[in-house]
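This document starts with one chain, in the form predicted on its own, laid out as C-alpha coordinates.
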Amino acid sequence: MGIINWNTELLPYEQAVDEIVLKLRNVQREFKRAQVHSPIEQVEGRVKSIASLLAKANSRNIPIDNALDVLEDIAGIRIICRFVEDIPKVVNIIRSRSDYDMKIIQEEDYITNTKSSGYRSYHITIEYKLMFENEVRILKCEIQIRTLAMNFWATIEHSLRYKYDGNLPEDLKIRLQNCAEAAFQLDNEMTTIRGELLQAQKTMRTQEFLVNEIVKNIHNLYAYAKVEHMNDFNKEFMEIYQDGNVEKLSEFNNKLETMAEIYNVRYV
(Lines of atoms letter the chains of each structure in order from A and count residues from 1; the text may use other names and numbers.)
(Lines give C-alpha, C1' and ligand atoms only; values in the text may rest on other atoms or scores of the structure.)
Protein backbone atom coordinates (compact mmCIF):
# COMPACT_ATOMS: atom_id res chain seq x y z
CA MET A 1 0.00 0.00 0.00
CA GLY A 2 1.38 3.38 -1.01
CA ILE A 3 1.10 6.55 1.00
CA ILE A 4 -2.38 8.08 0.69
CA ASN A 5 -2.59 11.84 0.35
CA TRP A 6 -5.88 12.19 2.20
CA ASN A 7 -6.21 15.95 1.67
CA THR A 8 -6.07 15.42 -2.08
CA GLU A 9 -8.34 12.35 -2.03
CA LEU A 10 -11.03 14.23 -0.11
CA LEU A 11 -11.14 17.21 -2.49
CA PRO A 12 -13.86 15.76 -4.78
CA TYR A 13 -15.97 14.99 -1.69
CA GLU A 14 -15.68 18.62 -0.64
CA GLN A 15 -16.82 19.70 -4.09
CA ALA A 16 -19.74 17.26 -3.98
CA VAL A 17 -20.87 18.59 -0.59
CA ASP A 18 -20.65 22.20 -1.78
CA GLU A 19 -22.68 21.42 -4.91
CA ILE A 20 -25.40 19.44 -3.11
CA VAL A 21 -25.79 22.05 -0.37
CA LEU A 22 -26.11 24.78 -2.99
CA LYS A 23 -28.74 22.83 -4.94
CA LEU A 24 -30.83 22.11 -1.85
CA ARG A 25 -30.64 25.72 -0.71
CA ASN A 26 -31.89 26.73 -4.14
CA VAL A 27 -34.85 24.38 -3.63
CA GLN A 28 -35.47 26.14 -0.30
CA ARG A 29 -35.39 29.53 -2.07
CA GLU A 30 -37.91 28.35 -4.66
CA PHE A 31 -40.45 27.70 -1.90
CA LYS A 32 -39.75 31.08 -0.34
CA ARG A 33 -40.05 32.89 -3.68
CA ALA A 34 -43.43 31.23 -4.11
CA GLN A 35 -44.28 32.52 -0.62
CA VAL A 36 -45.18 29.05 0.64
CA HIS A 37 -43.84 27.05 3.55
CA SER A 38 -40.51 25.39 2.77
CA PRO A 39 -40.08 21.87 4.18
CA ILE A 40 -36.35 22.64 4.21
CA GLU A 41 -35.45 24.86 7.15
CA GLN A 42 -31.64 24.50 7.08
CA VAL A 43 -29.06 22.67 5.00
CA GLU A 44 -25.60 21.79 6.30
CA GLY A 45 -22.77 19.77 4.81
CA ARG A 46 -19.49 18.31 5.89
CA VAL A 47 -16.72 15.97 4.79
CA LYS A 48 -15.46 13.53 7.42
CA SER A 49 -12.20 14.57 8.99
CA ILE A 50 -9.26 12.30 8.29
CA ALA A 51 -9.20 11.20 11.94
CA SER A 52 -12.91 10.37 11.90
CA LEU A 53 -12.59 8.54 8.59
CA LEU A 54 -9.70 6.39 9.82
CA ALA A 55 -11.44 5.67 13.13
CA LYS A 56 -14.60 4.45 11.40
CA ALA A 57 -12.65 2.31 8.95
CA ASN A 58 -10.75 0.79 11.86
CA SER A 59 -13.91 0.10 13.88
CA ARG A 60 -15.41 -1.77 10.91
CA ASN A 61 -12.17 -3.60 10.05
CA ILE A 62 -11.99 -1.91 6.64
CA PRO A 63 -8.50 -1.79 5.11
CA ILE A 64 -7.38 1.82 4.94
CA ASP A 65 -6.78 1.72 1.19
CA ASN A 66 -10.41 0.55 0.69
CA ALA A 67 -12.01 3.14 2.99
CA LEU A 68 -12.93 5.58 0.22
CA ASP A 69 -14.66 2.82 -1.73
CA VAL A 70 -16.52 1.27 1.19
CA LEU A 71 -17.57 4.10 3.51
CA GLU A 72 -20.78 5.77 2.37
CA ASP A 73 -20.87 8.82 4.65
CA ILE A 74 -17.54 10.49 3.89
CA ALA A 75 -19.62 13.23 2.30
CA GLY A 76 -22.55 14.12 4.54
CA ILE A 77 -25.54 16.43 4.13
CA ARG A 78 -27.96 17.29 6.92
CA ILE A 79 -31.38 18.74 6.14
CA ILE A 80 -33.26 20.24 9.09
CA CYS A 81 -37.07 20.56 9.04
CA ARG A 82 -39.44 22.41 11.34
CA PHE A 83 -42.09 19.72 11.45
CA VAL A 84 -42.09 15.91 11.29
CA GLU A 85 -44.61 16.24 8.42
CA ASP A 86 -41.94 18.05 6.39
CA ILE A 87 -39.60 15.06 6.37
CA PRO A 88 -41.56 12.93 3.82
CA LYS A 89 -41.78 16.01 1.59
CA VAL A 90 -38.00 16.40 1.63
CA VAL A 91 -37.59 12.67 0.98
CA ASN A 92 -39.82 13.04 -2.09
CA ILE A 93 -37.74 15.99 -3.28
CA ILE A 94 -34.63 13.80 -3.16
CA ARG A 95 -36.46 10.92 -4.84
CA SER A 96 -37.58 13.23 -7.66
CA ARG A 97 -33.91 13.87 -8.48
CA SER A 98 -32.87 10.23 -8.41
CA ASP A 99 -32.85 9.92 -12.21
CA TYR A 100 -31.05 13.25 -12.54
CA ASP A 101 -28.21 13.92 -10.13
CA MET A 102 -28.91 12.21 -6.78
CA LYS A 103 -29.39 8.51 -7.45
CA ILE A 104 -30.79 6.83 -4.35
CA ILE A 105 -29.15 3.53 -3.42
CA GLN A 106 -30.49 3.10 0.10
CA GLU A 107 -33.07 4.57 2.52
CA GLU A 108 -33.16 4.03 6.29
CA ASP A 109 -36.14 5.25 8.33
CA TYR A 110 -35.01 5.72 11.92
CA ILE A 111 -38.11 7.78 12.70
CA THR A 112 -40.61 4.97 12.25
CA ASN A 113 -37.98 2.46 13.38
CA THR A 114 -36.36 4.38 16.22
CA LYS A 115 -32.98 3.12 17.40
CA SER A 116 -32.78 1.74 20.94
CA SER A 117 -30.74 4.78 21.96
CA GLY A 118 -33.65 7.05 21.03
CA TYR A 119 -32.01 8.27 17.82
CA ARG A 120 -34.47 9.47 15.19
CA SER A 121 -33.60 10.56 11.66
CA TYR A 122 -34.23 9.61 8.03
CA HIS A 123 -31.12 8.58 6.09
CA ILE A 124 -30.76 8.46 2.33
CA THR A 125 -27.56 7.24 0.69
CA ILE A 126 -27.10 8.60 -2.82
CA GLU A 127 -24.62 8.41 -5.66
CA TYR A 128 -23.76 11.90 -6.85
CA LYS A 129 -22.19 12.57 -10.23
CA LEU A 130 -19.82 15.51 -10.61
CA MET A 131 -17.05 16.80 -12.81
CA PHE A 132 -13.73 16.93 -11.02
CA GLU A 133 -10.52 17.86 -12.82
CA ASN A 134 -12.17 17.24 -16.22
CA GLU A 135 -13.22 13.76 -15.16
CA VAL A 136 -16.67 12.41 -14.28
CA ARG A 137 -16.70 11.10 -10.72
CA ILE A 138 -19.50 9.27 -8.91
CA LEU A 139 -19.33 9.57 -5.14
CA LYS A 140 -21.54 8.22 -2.38
CA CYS A 141 -23.08 10.69 0.03
CA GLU A 142 -25.30 10.27 3.07
CA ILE A 143 -28.23 12.68 3.51
CA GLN A 144 -29.75 12.92 6.99
CA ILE A 145 -33.20 14.48 7.33
CA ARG A 146 -34.51 15.38 10.79
CA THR A 147 -36.41 17.99 12.76
CA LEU A 148 -34.82 20.71 14.88
CA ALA A 149 -35.63 18.74 18.04
CA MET A 150 -34.20 15.49 16.62
CA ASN A 151 -31.06 17.30 15.53
CA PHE A 152 -30.55 18.93 18.94
CA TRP A 153 -30.77 15.53 20.65
CA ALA A 154 -28.52 13.81 18.09
CA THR A 155 -25.86 16.52 18.41
CA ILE A 156 -25.75 16.16 22.20
CA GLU A 157 -25.74 12.34 22.03
CA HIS A 158 -22.91 12.35 19.48
CA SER A 159 -20.77 14.60 21.69
CA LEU A 160 -21.34 12.38 24.73
CA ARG A 161 -20.52 9.22 22.76
CA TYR A 162 -17.28 10.86 21.68
CA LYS A 163 -16.46 11.79 25.28
CA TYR A 164 -17.03 8.23 26.52
CA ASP A 165 -15.52 6.59 23.42
CA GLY A 166 -18.86 5.02 22.55
CA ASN A 167 -19.28 3.37 25.99
CA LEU A 168 -21.94 5.50 27.66
CA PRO A 169 -22.66 4.84 31.34
CA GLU A 170 -26.00 3.06 31.79
CA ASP A 171 -27.62 5.90 33.75
CA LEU A 172 -26.63 8.37 31.03
CA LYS A 173 -28.11 6.10 28.35
CA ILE A 174 -31.44 6.10 30.22
CA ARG A 175 -31.41 9.88 30.63
CA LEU A 176 -30.66 10.32 26.92
CA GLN A 177 -33.52 7.96 26.03
CA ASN A 178 -35.83 10.04 28.20
CA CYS A 179 -34.60 13.19 26.48
CA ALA A 180 -35.23 11.59 23.08
CA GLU A 181 -38.83 10.88 24.06
CA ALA A 182 -39.22 14.44 25.33
CA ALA A 183 -37.89 15.76 22.00
CA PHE A 184 -40.34 13.51 20.15
CA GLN A 185 -43.21 14.79 22.27
CA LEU A 186 -42.12 18.33 21.41
CA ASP A 187 -42.31 17.45 17.71
CA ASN A 188 -45.79 16.00 18.24
CA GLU A 189 -46.91 19.13 20.07
CA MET A 190 -45.53 21.33 17.30
CA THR A 191 -47.66 19.32 14.86
CA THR A 192 -50.83 20.28 16.75
CA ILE A 193 -50.10 24.01 16.36
CA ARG A 194 -48.61 23.74 12.88
CA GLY A 195 -51.57 25.48 11.22
CA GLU A 196 -51.33 28.53 13.46
CA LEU A 197 -47.57 28.72 13.01
CA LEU A 198 -47.84 28.56 9.22
CA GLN A 199 -50.56 31.23 9.22
CA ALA A 200 -48.34 33.49 11.35
CA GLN A 201 -45.46 32.95 8.91
CA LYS A 202 -47.73 33.76 5.97
CA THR A 203 -48.82 37.00 7.64
CA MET A 204 -45.18 37.95 8.25
CA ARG A 205 -44.28 37.27 4.60
CA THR A 206 -47.23 39.36 3.43
CA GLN A 207 -46.23 42.21 5.72
CA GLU A 208 -42.62 42.07 4.50
CA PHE A 209 -43.78 42.14 0.86
CA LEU A 210 -46.09 45.12 1.46
CA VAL A 211 -43.41 47.08 3.33
CA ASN A 212 -40.98 46.59 0.43
CA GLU A 213 -43.62 47.68 -2.09
CA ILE A 214 -44.58 50.76 -0.05
CA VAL A 215 -40.96 51.88 0.34
CA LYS A 216 -40.41 51.40 -3.40
CA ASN A 217 -43.57 53.35 -4.29
CA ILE A 218 -42.74 56.22 -1.95
CA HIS A 219 -39.25 56.43 -3.42
CA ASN A 220 -40.55 56.43 -7.00
CA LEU A 221 -43.22 59.05 -6.33
CA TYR A 222 -40.60 61.30 -4.78
CA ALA A 223 -37.81 60.67 -7.31
CA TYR A 224 -39.79 60.68 -10.56
CA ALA A 225 -43.13 62.39 -9.92
CA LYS A 226 -41.79 65.05 -7.56
CA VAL A 227 -44.98 64.67 -5.52
CA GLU A 228 -45.21 67.19 -2.73
CA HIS A 229 -45.83 66.38 0.91
CA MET A 230 -43.87 63.13 0.78
CA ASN A 231 -43.07 63.58 4.46
CA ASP A 232 -46.78 63.16 5.14
CA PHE A 233 -46.72 59.84 3.29
CA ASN A 234 -43.69 58.70 5.28
CA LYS A 235 -45.38 59.68 8.54
CA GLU A 236 -48.59 57.87 7.59
CA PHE A 237 -46.60 54.79 6.59
CA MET A 238 -44.75 54.64 9.91
CA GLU A 239 -47.99 55.01 11.87
CA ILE A 240 -49.61 52.14 9.94
CA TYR A 241 -46.47 50.01 10.18
CA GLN A 242 -46.22 50.47 13.95
CA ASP A 243 -49.90 49.59 14.25
CA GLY A 244 -49.07 46.23 12.64
CA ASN A 245 -52.32 46.03 10.66
CA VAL A 246 -51.61 44.15 7.41
CA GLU A 247 -54.96 45.15 5.90
CA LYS A 248 -54.21 48.85 6.41
CA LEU A 249 -50.75 48.37 4.91
CA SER A 250 -52.38 46.84 1.84
CA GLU A 251 -54.85 49.74 1.54
CA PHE A 252 -52.05 52.28 1.87
CA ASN A 253 -49.99 50.52 -0.78
CA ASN A 254 -52.99 50.47 -3.12
CA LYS A 255 -53.32 54.23 -2.65
CA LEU A 256 -49.65 54.73 -3.53
CA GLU A 257 -49.94 52.51 -6.61
CA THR A 258 -52.98 54.49 -7.79
CA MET A 259 -51.00 57.70 -7.45
CA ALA A 260 -48.09 56.12 -9.33
CA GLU A 261 -50.45 55.29 -12.20
CA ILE A 262 -51.83 58.83 -12.25
CA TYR A 263 -48.34 60.32 -12.38
CA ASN A 264 -47.19 57.65 -14.86
CA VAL A 265 -44.27 56.73 -12.61
CA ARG A 266 -41.79 54.24 -13.95
CA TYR A 267 -40.61 51.54 -11.55
CA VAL A 268 -37.04 50.83 -10.51
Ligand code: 0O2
Contents of the next structure:
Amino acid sequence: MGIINWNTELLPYEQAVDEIVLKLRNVQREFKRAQVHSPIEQVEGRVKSIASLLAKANSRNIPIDNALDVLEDIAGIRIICRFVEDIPKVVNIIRSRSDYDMKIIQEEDYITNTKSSGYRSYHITIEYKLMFENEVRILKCEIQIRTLAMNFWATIEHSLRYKYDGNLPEDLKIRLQNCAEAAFQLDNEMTTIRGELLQAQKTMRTQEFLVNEIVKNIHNLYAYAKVEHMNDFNKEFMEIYQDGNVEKLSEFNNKLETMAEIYNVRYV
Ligand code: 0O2
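Having displayed the form predicted on its own, please output the structure of the form predicted together with the named molecule.
What follows is the entire complex, opening with the chain shown before.
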Protein backbone atom coordinates (compact mmCIF):
# COMPACT_ATOMS: atom_id res chain seq x y z
CA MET A 1 0.00 0.00 0.00
CA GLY A 2 1.21 3.50 -0.77
CA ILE A 3 0.57 6.55 1.33
CA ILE A 4 -2.75 6.11 3.11
CA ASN A 5 -5.26 8.91 2.79
CA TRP A 6 -6.79 8.43 6.22
CA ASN A 7 -9.50 11.03 5.77
CA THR A 8 -10.83 9.15 2.74
CA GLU A 9 -10.41 5.72 4.35
CA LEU A 10 -12.43 6.83 7.35
CA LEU A 11 -15.41 8.11 5.33
CA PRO A 12 -17.35 4.79 5.31
CA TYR A 13 -16.79 4.51 9.06
CA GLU A 14 -18.32 7.97 9.48
CA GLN A 15 -21.32 6.89 7.46
CA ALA A 16 -21.66 3.68 9.49
CA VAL A 17 -21.56 5.63 12.77
CA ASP A 18 -24.17 8.11 11.50
CA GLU A 19 -26.48 5.29 10.37
CA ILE A 20 -26.18 3.23 13.56
CA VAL A 21 -26.71 6.27 15.81
CA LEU A 22 -29.81 7.19 13.81
CA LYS A 23 -31.20 3.65 14.00
CA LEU A 24 -30.64 3.36 17.74
CA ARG A 25 -32.15 6.79 18.39
CA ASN A 26 -35.18 5.62 16.46
CA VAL A 27 -35.42 2.59 18.75
CA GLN A 28 -35.35 5.01 21.69
CA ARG A 29 -38.08 7.09 20.03
CA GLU A 30 -40.26 3.99 19.55
CA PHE A 31 -40.21 3.36 23.30
CA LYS A 32 -41.10 6.99 23.96
CA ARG A 33 -43.93 6.86 21.44
CA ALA A 34 -45.27 3.74 23.15
CA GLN A 35 -45.06 5.73 26.39
CA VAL A 36 -42.90 3.13 28.13
CA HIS A 37 -39.50 3.43 29.76
CA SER A 38 -36.72 3.32 27.17
CA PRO A 39 -33.70 1.21 28.15
CA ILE A 40 -31.73 3.56 25.90
CA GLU A 41 -31.20 6.91 27.57
CA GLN A 42 -28.62 8.37 25.18
CA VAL A 43 -26.74 7.31 22.05
CA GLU A 44 -23.42 8.77 20.96
CA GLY A 45 -21.06 7.85 18.16
CA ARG A 46 -17.60 8.70 17.04
CA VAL A 47 -14.96 7.66 14.54
CA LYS A 48 -11.59 7.12 16.17
CA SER A 49 -9.31 10.07 15.52
CA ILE A 50 -6.35 9.42 13.21
CA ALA A 51 -3.93 10.19 16.06
CA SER A 52 -5.58 7.72 18.43
CA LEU A 53 -5.87 5.10 15.65
CA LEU A 54 -2.14 5.37 14.87
CA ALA A 55 -1.25 5.31 18.58
CA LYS A 56 -3.33 2.15 19.18
CA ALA A 57 -1.85 0.40 16.13
CA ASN A 58 1.63 1.37 17.27
CA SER A 59 1.11 0.21 20.87
CA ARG A 60 -0.08 -3.19 19.61
CA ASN A 61 2.58 -3.60 16.93
CA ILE A 62 -0.06 -3.65 14.21
CA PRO A 63 1.44 -2.72 10.82
CA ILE A 64 -0.18 0.51 9.73
CA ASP A 65 -1.43 -1.07 6.47
CA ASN A 66 -3.43 -3.59 8.53
CA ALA A 67 -4.80 -1.16 11.10
CA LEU A 68 -8.18 -0.76 9.39
CA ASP A 69 -8.67 -4.53 9.19
CA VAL A 70 -7.46 -5.34 12.68
CA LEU A 71 -8.78 -2.53 14.89
CA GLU A 72 -12.42 -3.17 15.75
CA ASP A 73 -13.31 0.13 17.37
CA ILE A 74 -12.60 2.62 14.59
CA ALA A 75 -16.35 3.05 14.44
CA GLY A 76 -17.58 3.37 18.03
CA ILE A 77 -21.06 3.70 19.47
CA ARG A 78 -21.87 4.34 23.11
CA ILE A 79 -25.30 3.60 24.54
CA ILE A 80 -26.03 5.07 27.94
CA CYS A 81 -28.72 3.57 30.18
CA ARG A 82 -30.32 4.81 33.38
CA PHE A 83 -30.28 1.48 35.20
CA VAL A 84 -28.02 -1.57 35.17
CA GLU A 85 -31.17 -3.61 34.42
CA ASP A 86 -31.52 -1.74 31.12
CA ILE A 87 -28.18 -3.04 29.82
CA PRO A 88 -29.26 -6.66 29.04
CA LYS A 89 -32.39 -5.24 27.40
CA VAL A 90 -30.25 -3.13 25.06
CA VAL A 91 -28.03 -6.15 24.36
CA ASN A 92 -31.15 -8.13 23.41
CA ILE A 93 -32.36 -5.35 21.12
CA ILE A 94 -29.04 -5.50 19.25
CA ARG A 95 -29.10 -9.33 19.26
CA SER A 96 -32.54 -9.29 17.69
CA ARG A 97 -31.10 -7.39 14.72
CA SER A 98 -28.27 -9.87 14.20
CA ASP A 99 -29.78 -11.39 11.05
CA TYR A 100 -30.69 -7.99 9.69
CA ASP A 101 -28.09 -5.23 10.00
CA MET A 102 -25.99 -5.62 13.15
CA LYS A 103 -24.34 -9.03 13.24
CA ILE A 104 -22.76 -9.65 16.63
CA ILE A 105 -19.32 -11.21 16.37
CA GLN A 106 -18.06 -10.67 19.90
CA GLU A 107 -19.33 -9.76 23.38
CA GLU A 108 -17.27 -8.71 26.38
CA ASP A 109 -18.96 -8.30 29.76
CA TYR A 110 -16.81 -5.92 31.77
CA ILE A 111 -19.69 -5.47 34.22
CA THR A 112 -19.50 -9.01 35.59
CA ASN A 113 -15.76 -9.12 34.87
CA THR A 114 -14.79 -5.65 36.02
CA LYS A 115 -11.38 -4.52 34.71
CA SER A 116 -8.60 -4.04 37.27
CA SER A 117 -8.82 -0.29 36.63
CA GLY A 118 -12.44 -0.38 37.89
CA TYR A 119 -13.85 -0.05 34.34
CA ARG A 120 -17.39 -1.38 33.88
CA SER A 121 -19.22 -1.58 30.57
CA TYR A 122 -20.73 -4.15 28.21
CA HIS A 123 -18.97 -4.31 24.84
CA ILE A 124 -20.39 -5.74 21.66
CA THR A 125 -18.52 -5.91 18.38
CA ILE A 126 -20.78 -6.03 15.35
CA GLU A 127 -20.37 -6.33 11.62
CA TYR A 128 -22.41 -3.60 10.01
CA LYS A 129 -23.44 -3.72 6.37
CA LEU A 130 -23.68 -0.41 4.51
CA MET A 131 -23.82 0.94 0.99
CA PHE A 132 -20.89 3.22 0.35
CA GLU A 133 -20.17 4.67 -3.09
CA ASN A 134 -22.51 2.11 -4.68
CA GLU A 135 -20.75 -0.81 -3.07
CA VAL A 136 -21.74 -3.02 -0.16
CA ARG A 137 -19.19 -2.71 2.65
CA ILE A 138 -19.06 -4.66 5.88
CA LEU A 139 -17.40 -2.77 8.71
CA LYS A 140 -16.72 -3.68 12.29
CA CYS A 141 -18.07 -1.42 14.98
CA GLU A 142 -17.72 -1.50 18.75
CA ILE A 143 -20.81 -0.76 20.81
CA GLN A 144 -20.22 0.13 24.47
CA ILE A 145 -23.27 -0.12 26.73
CA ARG A 146 -23.10 1.36 30.22
CA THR A 147 -25.05 3.25 32.85
CA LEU A 148 -24.81 7.00 33.45
CA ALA A 149 -22.69 6.30 36.56
CA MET A 150 -20.33 3.95 34.68
CA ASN A 151 -20.03 6.53 31.93
CA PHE A 152 -19.23 9.32 34.39
CA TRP A 153 -16.40 7.25 35.86
CA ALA A 154 -15.03 6.09 32.47
CA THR A 155 -15.01 9.63 31.05
CA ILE A 156 -13.04 11.04 33.99
CA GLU A 157 -10.66 8.08 34.12
CA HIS A 158 -10.09 8.26 30.36
CA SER A 159 -9.08 11.93 30.59
CA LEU A 160 -6.68 11.23 33.48
CA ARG A 161 -5.22 8.22 31.67
CA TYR A 162 -4.62 10.49 28.69
CA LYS A 163 -3.06 13.18 30.89
CA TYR A 164 -0.60 10.69 32.40
CA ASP A 165 -0.02 8.98 29.04
CA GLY A 166 -1.40 5.69 30.37
CA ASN A 167 0.88 5.61 33.43
CA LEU A 168 -1.38 6.69 36.25
CA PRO A 169 0.37 7.26 39.59
CA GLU A 170 -0.38 4.45 42.05
CA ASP A 171 -2.34 6.63 44.53
CA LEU A 172 -4.52 8.02 41.74
CA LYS A 173 -5.20 4.48 40.49
CA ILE A 174 -6.42 3.52 43.96
CA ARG A 175 -8.60 6.61 44.27
CA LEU A 176 -10.11 5.89 40.86
CA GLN A 177 -10.79 2.28 41.88
CA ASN A 178 -12.59 3.64 44.95
CA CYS A 179 -14.59 5.99 42.73
CA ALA A 180 -15.52 3.03 40.49
CA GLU A 181 -16.77 1.21 43.60
CA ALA A 182 -18.81 4.30 44.59
CA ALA A 183 -20.30 4.45 41.08
CA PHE A 184 -21.17 0.74 41.39
CA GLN A 185 -22.89 1.42 44.75
CA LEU A 186 -24.76 4.33 43.17
CA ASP A 187 -26.07 2.03 40.43
CA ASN A 188 -27.15 -0.49 43.09
CA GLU A 189 -28.95 2.21 45.08
CA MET A 190 -30.67 3.46 41.93
CA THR A 191 -31.90 -0.09 41.29
CA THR A 192 -33.65 -0.10 44.66
CA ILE A 193 -35.62 3.05 43.79
CA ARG A 194 -36.13 2.07 40.14
CA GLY A 195 -39.82 1.20 40.65
CA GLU A 196 -40.56 4.63 42.10
CA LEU A 197 -38.61 6.39 39.36
CA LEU A 198 -40.41 4.45 36.64
CA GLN A 199 -43.77 5.32 38.23
CA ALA A 200 -42.78 9.02 38.33
CA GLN A 201 -41.74 8.89 34.65
CA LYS A 202 -45.07 7.26 33.77
CA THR A 203 -47.05 9.95 35.61
CA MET A 204 -45.06 12.67 33.81
CA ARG A 205 -45.73 11.07 30.42
CA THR A 206 -49.47 10.72 31.19
CA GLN A 207 -49.59 14.35 32.28
CA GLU A 208 -47.81 15.46 29.08
CA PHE A 209 -50.23 13.42 26.98
CA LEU A 210 -53.31 14.81 28.75
CA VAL A 211 -52.09 18.42 28.48
CA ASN A 212 -51.57 17.97 24.72
CA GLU A 213 -55.04 16.45 24.33
CA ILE A 214 -56.72 19.16 26.41
CA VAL A 215 -55.02 22.01 24.53
CA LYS A 216 -55.96 20.38 21.21
CA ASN A 217 -59.59 19.83 22.25
CA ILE A 218 -60.01 23.38 23.56
CA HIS A 219 -58.54 24.75 20.34
CA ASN A 220 -60.74 22.55 18.13
CA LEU A 221 -63.92 23.39 20.03
CA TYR A 222 -63.11 27.08 19.80
CA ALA A 223 -61.71 27.30 16.24
CA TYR A 224 -63.85 24.76 14.38
CA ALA A 225 -67.01 24.22 16.44
CA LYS A 226 -67.18 27.89 17.46
CA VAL A 227 -68.21 26.88 20.97
CA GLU A 228 -68.62 29.94 23.12
CA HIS A 229 -67.16 30.30 26.61
CA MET A 230 -64.00 28.36 25.73
CA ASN A 231 -62.15 30.95 27.82
CA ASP A 232 -63.94 29.57 30.87
CA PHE A 233 -62.68 26.11 29.94
CA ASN A 234 -59.18 27.52 29.55
CA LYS A 235 -59.38 29.05 33.02
CA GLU A 236 -60.64 25.79 34.50
CA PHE A 237 -57.83 23.93 32.75
CA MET A 238 -55.17 26.24 34.25
CA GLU A 239 -56.63 25.73 37.74
CA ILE A 240 -56.63 21.95 37.38
CA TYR A 241 -53.14 22.00 35.83
CA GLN A 242 -51.75 24.05 38.71
CA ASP A 243 -53.33 21.64 41.15
CA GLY A 244 -51.14 18.93 39.58
CA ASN A 245 -53.73 16.17 39.95
CA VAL A 246 -53.49 13.78 36.98
CA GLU A 247 -56.90 12.18 37.70
CA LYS A 248 -58.62 15.57 37.59
CA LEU A 249 -56.81 16.36 34.32
CA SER A 250 -58.07 13.07 32.92
CA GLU A 251 -61.67 13.77 34.02
CA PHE A 252 -61.48 17.25 32.49
CA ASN A 253 -60.14 15.83 29.25
CA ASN A 254 -62.97 13.25 29.17
CA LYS A 255 -65.44 16.09 29.42
CA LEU A 256 -63.78 17.88 26.48
CA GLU A 257 -63.60 14.63 24.48
CA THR A 258 -67.34 14.15 24.86
CA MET A 259 -67.97 17.73 23.67
CA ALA A 260 -65.57 17.26 20.75
CA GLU A 261 -67.45 14.08 19.84
CA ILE A 262 -70.81 15.90 19.94
CA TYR A 263 -69.50 18.82 17.86
CA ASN A 264 -67.74 16.43 15.49
CA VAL A 265 -64.25 17.92 15.97
CA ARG A 266 -62.76 14.90 17.77
CA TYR A 267 -60.31 14.03 14.96
CA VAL A 268 -59.60 17.47 13.52
P1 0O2 B 1 -10.76 5.15 23.22
O2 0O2 B 1 -9.95 6.41 23.17
O3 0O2 B 1 -11.91 5.25 24.16
O4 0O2 B 1 -11.15 4.66 21.89
P5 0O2 B 1 -7.92 -5.51 24.56
O6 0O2 B 1 -6.94 -5.95 23.54
O7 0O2 B 1 -9.17 -6.32 24.61
O8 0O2 B 1 -7.32 -5.27 25.93
P9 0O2 B 1 -9.33 -3.58 23.08
O10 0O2 B 1 -9.37 -4.51 21.94
O11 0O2 B 1 -9.07 -2.15 22.74
O12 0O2 B 1 -8.28 -4.03 24.15
O13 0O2 B 1 -10.67 -3.73 23.82
P14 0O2 B 1 -11.14 -3.25 25.22
O15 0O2 B 1 -10.20 -3.55 26.33
O16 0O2 B 1 -12.48 -3.84 25.27
O17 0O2 B 1 -11.18 -1.64 25.15
C18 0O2 B 1 -11.87 -1.00 24.16
C19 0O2 B 1 -12.34 0.33 24.67
O20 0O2 B 1 -13.00 0.20 25.93
C21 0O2 B 1 -11.26 1.34 24.95
O22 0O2 B 1 -10.85 1.94 23.76
C23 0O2 B 1 -11.98 2.29 25.89
O24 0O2 B 1 -12.88 3.12 25.19
C25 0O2 B 1 -12.77 1.33 26.74
N26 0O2 B 1 -11.98 0.91 27.90
C27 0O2 B 1 -11.44 -0.29 28.12
N28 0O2 B 1 -10.81 -0.32 29.32
C29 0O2 B 1 -10.96 0.91 29.86
C30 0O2 B 1 -10.53 1.52 31.09
O31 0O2 B 1 -9.88 0.91 31.94
N32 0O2 B 1 -10.87 2.83 31.29
C33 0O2 B 1 -11.60 3.55 30.38
N34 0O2 B 1 -11.88 4.81 30.67
N35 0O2 B 1 -12.01 3.00 29.21
C36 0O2 B 1 -11.69 1.71 28.95
P37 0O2 B 1 -9.45 2.66 23.64
O38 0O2 B 1 -8.96 2.52 22.24
O39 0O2 B 1 -8.53 2.16 24.71
O40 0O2 B 1 -9.74 4.15 23.94
